[in-house]
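Take a look at this one chain, the form predicted alone, written out in structure tokens.
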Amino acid sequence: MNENKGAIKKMMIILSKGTIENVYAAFVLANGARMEGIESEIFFTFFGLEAVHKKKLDSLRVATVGNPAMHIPTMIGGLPGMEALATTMMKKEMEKIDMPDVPEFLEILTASGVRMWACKLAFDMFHYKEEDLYEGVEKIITVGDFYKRSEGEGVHMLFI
């Protein structure tokens, strides 16, 4: 009897947020899939597009307001300089474990075969130009195009 054990064949990751913690979560998951021999694609939409915008990808920040995992009151998180402080601290901790910065991580993802797509709706809404995007983004596609890429058995979709 041939039993389907539900093997994961492809990870389809939708990145909608441009905070450093969300971007790294998507990148680590996409890279981890490739390391396990699983196809991996990232669809950058809304503020997630900042992770592949050449002028913005180096200045991603930690969200200090509205982030219960920060364990600080919202009023304190909103004080001037708190976001920059939290971002600096996070980046220092990431350096300690040799986590690549965003530009280097994008190169790693591209080299490992992660396919990257920009959302047409968000791209148009933010008035971006193709030359604004990191070169590893293959194409600007619609949500429908992304769903078509998700067809098949063993495909898992993850929204970050």
Second form
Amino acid sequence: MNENKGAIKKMMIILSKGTIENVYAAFVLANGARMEGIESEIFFTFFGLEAVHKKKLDSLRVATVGNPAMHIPTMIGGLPGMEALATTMMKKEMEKIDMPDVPEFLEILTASGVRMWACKLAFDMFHYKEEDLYEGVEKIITVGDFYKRSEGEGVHMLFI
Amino acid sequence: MERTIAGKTIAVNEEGYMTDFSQWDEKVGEALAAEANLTLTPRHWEVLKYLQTEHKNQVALSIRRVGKSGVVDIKEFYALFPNAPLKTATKVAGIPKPASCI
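Having gone through the form predicted alone, I am curious about the other one (the form predicted in complex with the partner chain); can you provide its structure?
Now the full complex is given, and it begins with the chain already shown.
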């Protein structure tokens, strides 16, 4: 941490969840790094892969069950349609603060130079095909490959 | 704070952003660009003028908005102002650093 006064040079973000709030967290952090001149990469694994699955990325939802900060009682959060309703409301609020939707955000990340990778293990487990993946994802790589990419001074890793 | 840029006394904040846009001129812009290791081309100037106009109209600047401006796309913006384009370009343009996360 002492090299270059602890300056952050590169953010390696691992996105393991497919709920929209977690996907946004990863995207905002990756994009925010680029805006500061910091390199950033995202490794999509497990449910996080849905954020780069062409047919799924535009229908990600917020979790209404098991999320106390939603302030929706668990029993009600589990009712049919609640996830969709909460997601619609959240998307409206996001548009108000100039937050792009997931497809547009992916375009912004690609244009900003965020490098994106899909996890081989999760990719195989969910029986994805290469053509399922958003074009900005460069390659399907292993955990070892991702660690190799994370070598160097001032590199920070973040698990979401 | 005050400092001398291109032979003029200029008011700046602690991060080096100008605090009085009326003190900005193209010579000052060129000097600020040189400090950021940039040589300004006509494309840079188009972007800088756009940012100044947006600031004048009190538009909150973000990467997304710049990308949608029709003046420059995000990829070119990063190419013109490598490393923190919005921060660098606003500094050179003599306008405040945008408080934007996107």
